[in-house]
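The chain below stands alone, shown as structure tokens; this is the form predicted alone.
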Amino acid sequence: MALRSAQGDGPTSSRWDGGAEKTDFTAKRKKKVAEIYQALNSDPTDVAALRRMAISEGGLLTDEIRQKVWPKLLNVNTNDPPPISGKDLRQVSKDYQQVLLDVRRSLRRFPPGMPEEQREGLQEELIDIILLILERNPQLHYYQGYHDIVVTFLLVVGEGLATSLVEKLSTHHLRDFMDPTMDNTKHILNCLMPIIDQVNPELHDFMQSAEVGTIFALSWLITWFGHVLSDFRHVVRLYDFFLACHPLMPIYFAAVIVLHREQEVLDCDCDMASVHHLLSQIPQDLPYETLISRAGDLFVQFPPSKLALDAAAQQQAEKTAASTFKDFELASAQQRPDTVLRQRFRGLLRPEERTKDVLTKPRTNHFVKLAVMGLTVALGAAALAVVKSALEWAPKFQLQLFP
């Protein structure tokens, strides 16, 4: 895979001093697949180096390694394989003919050019996948575009893993996705706006006036953007980043792109169909380093217990994906925050010590902020906004984890 044409960004190849910039892109990839394979074969296994290069530039590169690195990212067993069901699951789910109708409907999901056979053959794989978690895990429930997560998975790691990843990942970053009501999805949607807010007043203000709403998000985050991209590259560089990340980075990334198009919104007549229309419509060609950059560097400057502030998003909160984030932690002993961490995270400090701005702190206590809110990396927040490249970059915090 070509990272910079995958990506977009980075310079184009027509320079004069192409061939030694493709030389330097080379290198750093070389170096890169280097420590990720380190990374794997260390003992035990450094899950916050890999997570650190699934966020890095460029993800993890290739399919191949993907197939190595998820299963250590959502800590999943590849020597055992989930046991297949005795039962007819086509004849007794409940939810047998809505995922028959939308895999039907996921024939761009799959690679231009696939023979007709296989495609067939990974659309009943991919049935069989969904029906299998679903009746394993009873109180998931089936949401539209669910399909469009299982079928990246299945295209990248085949079944039998796909089964595996996408059943964990159900119970955890896909939990409140998947609850009888759409409660806790609206719940996500909500912290939009303060995130816009906090970064674009006029913009938040002009959308809405518009009353456009946040509707316009939904299938990027319930499908993690799979639905809407059009290039496969662009949507597993976008899953490895979310596979590292807290549950709701997700809904940092959907804020970035609108902030992104900033202009392009104000040009639109401020009325709520001509906003919806553009917003629904996403470009193909975004700058998706940069705005993975800005994510993670929003994520550290407006945590998700600030924004649940604005955005009521407290509501039965032991039930949503952030709260079961802690079960699902990948720390080692050394990864564990230390007792200050721990006593800001349950509330113990002063009331005046909790509520400080974080805007008014140093920007190096972003590396604190990281922690107590369980990004998974060590990923500072100034190295996003400057630095292009992160392949070089290797920084001594280590990852820490809610306790």
Contents of the next structure:
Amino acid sequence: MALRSAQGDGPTSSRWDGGAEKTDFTAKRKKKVAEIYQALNSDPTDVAALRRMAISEGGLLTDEIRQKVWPKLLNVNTNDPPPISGKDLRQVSKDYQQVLLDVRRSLRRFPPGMPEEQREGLQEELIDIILLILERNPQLHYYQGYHDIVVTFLLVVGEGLATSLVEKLSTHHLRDFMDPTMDNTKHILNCLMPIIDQVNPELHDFMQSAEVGTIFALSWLITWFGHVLSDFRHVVRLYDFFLACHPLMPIYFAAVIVLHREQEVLDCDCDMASVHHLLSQIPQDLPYETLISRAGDLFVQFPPSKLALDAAAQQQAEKTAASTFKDFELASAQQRPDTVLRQRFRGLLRPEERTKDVLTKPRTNHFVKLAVMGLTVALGAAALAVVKSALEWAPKFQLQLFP
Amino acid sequence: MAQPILGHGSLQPASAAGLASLELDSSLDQYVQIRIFKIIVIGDSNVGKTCLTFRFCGGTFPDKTEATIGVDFREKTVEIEGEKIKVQVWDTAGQERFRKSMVEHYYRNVHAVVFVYDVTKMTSFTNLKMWIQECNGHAVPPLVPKVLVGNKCDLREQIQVPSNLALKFADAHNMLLFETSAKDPKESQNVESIFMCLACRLKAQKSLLYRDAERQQGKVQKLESPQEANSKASCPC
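Complement to the form predicted alone: the form predicted together with its partner chain:
Next comes the full complex, this chain leading.
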């Protein structure tokens, strides 16, 4: 079911605006659509290519494409019948009351012009999906904000497929948020300041003196920004990106937003309230494509293993990576291992196409490493990060590829 | 996303109690050391914490509030007896899982705590015990003023928590009780008076050394209309 396919169109980057570049944009876009379909139709599906498309400029472009590609990124078989609820979960679920309260209040997540009746129908579906996933996975615990994630999938792919996709996502990318406590979520939030410190120590120190904490980024992280962005096109663009990347990518993106707002933060009074207030108000006109590309660069330069984290956070970063990521990459590798390899070698062989060191902090030597890696600009550093992180965290996998 | 409104609210003539909300004047901030009062608002999910803080800080009832994730922040500068005071209101998530590790940072150095329950939902009232424990667990000193707010009293037909029950509870826990509605425009001044009352107390603390808190305990302030509010919700200090 395509509820919003027409609305998924259009570039979000201002770079692509303007008459002269319009033809260029249309041509680029056409080319990308063709490439995506080629990757989709190849046998087996070229998941690594789809991953790169989801990350690179414009993401997956339309909701129609997302309906086809998101399942591939999550390794969900669309031919399997969607899970069906056997009993009336509303009467037995311990989470029903909370889910109901949150879904009822989630009016803003639906397109403004949508008829009330249709919206109410979707809200009912939203409740059903959430309760079904929770019932099938008793280890998962509902959190406020989960509904913001589920609604995004519901609006793009419809109820049946949304259930399968979100169930997979919940046992992988979102797993840490769904523990009985928020401790692991807190550990992930603890990655934020070390990332900022790597790029901009002055900003980091300012925020530390303000004692702002990291709760301003909590809703960003656990809803993948679905709770705070009002334009649905931006939300799905980010979902393309996050679905294709390492589960910790949202925290890198959060860091990039803070870094982007450096001047505003530094101009703020140095106290918790002022800085929290400023940062929690996310600007709606962010240059998403640029920020996505920067987040990818940052991930490559300062991967979780390199961040100066406290022990718990470090352990968490590694655990997250190991538990959630390996099987996606293995799955895609099984479908097309040579692509992963080719991509990696192409990166190594083309040093002239180095990515710009937009975010390099003078006191680190990571730039050298980045140059050696020779990331291609067109591909986007993040796409390589995906490949790289898979190799880093899955040594056995690497052995399989490099016999 | 909730849209905090900074220093919004029209300039009102000072009321009999000497209260007036003022526009946030940043130019003045630079020259005058403004005292800051930090208030945290806690209570079950969907009792109306966000709407109450909006009412106070923004003057209007937001028609589409969503679940609060983590902590939201709003503020308003008020004038009490000639002194400008910045009231910072920290609006928290109601779901239990956010309380433990997430919100503790925001309990630090609070000057007052507002407990909110929904008068049409008994569980939100019975859960207050847990909220009080939560508050104590975060090492909020016992002398920090606490008020109890029963929200949604415009839904008269659905009231489940009788005033006398709430009053008894408030007495037992040394709190002032307010019953109000963030939704009802006629109650908007009353909502303001809850926070103003706290601000007054906080201001007075400097000299009164908490004696006021004891004297005022258990006095229910049932706010039915703006007229009544003006007489009843005057500064208790």
